[in-house]
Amino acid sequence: MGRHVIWLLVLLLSLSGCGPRARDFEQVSSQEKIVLKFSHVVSEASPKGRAARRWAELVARRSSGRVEIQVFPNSTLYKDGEELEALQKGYVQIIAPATSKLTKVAPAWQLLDLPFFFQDIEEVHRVVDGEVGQGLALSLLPRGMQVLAFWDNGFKLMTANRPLQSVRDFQGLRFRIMDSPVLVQQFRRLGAEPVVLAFSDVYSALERHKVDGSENTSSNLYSKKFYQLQKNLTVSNHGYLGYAVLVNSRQWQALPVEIRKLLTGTLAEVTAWERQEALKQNQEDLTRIRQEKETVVYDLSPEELEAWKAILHPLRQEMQAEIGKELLQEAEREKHKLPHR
């Protein structure tokens, strides 16, 4: 790894011996069948739910049904808030969470929840294949998990019972959040209130009135039909939301070397399409949000999306100490790479 993310042996060295220790799984003979249940909370018609049942699929045929991969989606068996410690435990071999879900764990995860840091979502995928994406990913194993792949969802909208236009227009609303320091900022910036709260609880919260507003991508605002309950939607774009495909590493080291080549191979095809797919949905969910009517979908004009961004971008040296600077530098060069031609 280079020398830009030296940081992260410091961060290993504080990490090493924290959380709880995952037990053994059975090392499985070379005839034995192999389960491996893979937990998420999203809709299986999501881009996410969709890519977990194209991995089982094609892995059970590779494998001639020797690894099954048992997908449960829509908080199942676990909700978000519950999905790392299962996973650490053994209690279930694979999850997906967001990213978000990962900056309690390990800090630097935030900066994948900066606001306006990314233009586009080749800029994502320049820096999470990158050696920030290998440093983060490193970030775990101290706790017990491997990453196997990073999977786009895409960029958030925002959604509430009022206009959004104006930053003005945030003030005194309450927006339901994943549990982010950055994301907690980023309202609290914007003059609301966050509101953490599971995945699950979120059509409620929406349908109770107990939060105003959420921000989303729109193939989850259209899955889990959020949108149905908020009057206003706003394409600001402004925060990347993705997801890593987690292990337990303990687990993982405990199967045999040509199945995890099987799966990692696998993997990898899904993960190729899932960024393609993603892109597709996020943008067909949007126009039959806007065909359907039932939301008022506002795009920002340059001039507010400038003021949303000058209130928004001081959050990156709010959180420089949080993130590491060097991390922060790293990725700046990351997005601005050109590819190997």
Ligand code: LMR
Contents of the next structure:
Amino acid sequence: MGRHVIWLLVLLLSLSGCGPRARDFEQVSSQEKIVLKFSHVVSEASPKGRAARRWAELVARRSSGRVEIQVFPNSTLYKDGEELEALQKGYVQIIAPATSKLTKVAPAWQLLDLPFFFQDIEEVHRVVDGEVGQGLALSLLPRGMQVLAFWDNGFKLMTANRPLQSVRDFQGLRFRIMDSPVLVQQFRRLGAEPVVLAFSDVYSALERHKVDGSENTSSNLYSKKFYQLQKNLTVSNHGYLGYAVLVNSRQWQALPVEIRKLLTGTLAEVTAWERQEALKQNQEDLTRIRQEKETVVYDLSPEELEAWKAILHPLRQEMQAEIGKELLQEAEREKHKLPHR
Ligand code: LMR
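Please show me the structure of the same protein in the form predicted in complex with the ligand, now that we have looked at it in the form predicted on its own.
Now the complete complex, all chains and molecules, led by this one.
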């Protein structure tokens, strides 16, 4: 297929010409210790937090302590809006932002935010692990960032201090969103007002009623206790939330090849584990939220779900020019592809 070849060529070209190497990593001698800082914004108990720790532990063990991944959770080093720049400048070597947060530097990533685009997590995996994932990864290379893996969180739910059943229930409410144009349009279509906030500011914004509601996965709602500030939660599963594990490409290329192999080999294992754990943890955390009974959990009826879909589906067409028609078509094809046996 023509597109195959083009993407591969672009990838190879970008990899071979990665510009000047970082002095600090270039001069690593064969025995010197290598320290890689990994900054993220969520709890250590979240799927991303647990996977970051697991990767660090495995790499430390397998390198006999030579490679240390220092993990900084909970926005302790950098918060949203800061961590991308910190990676580009080489202040940290690894981040794993929600893909929605990459849409400002590369609009094609909005594809993954489209509401009701994916029916299940297998469809997501077929897309991010296929040609489309490669294309998205390529779009970050000119910005000095390289994708090493795609990690899941899961599908988002809606929360507010009012029941959200009919699409009319959103009218006039303010919802915290991640910084992505598709998410802006999603809430506008529902008659609500989107408010972009860093993850680290969500709890206080909910507490002080700066926003009325939020969308997130049950693992984020549970680990950050957002649900305790919201009377109602709707199990809408309306959009995907996942992560790109990113490195500063200049610093990455400057690492000794055997170290990169160790890191990527271990990461492949951790990614398989993370995806299973994320699925399990989101189910368990939703059960915990239901059991605590602080929040009324509502499951949409098939008719209500259809009404939500009908309002949000046109976004695909509306955002096509920004995302790229070809990419969108390829994603449509890939998500329905049967796995190779
Ligand atoms: C959010 O900002 O709501 C999430 O992306 C946080 C995360 O990294 O899961």
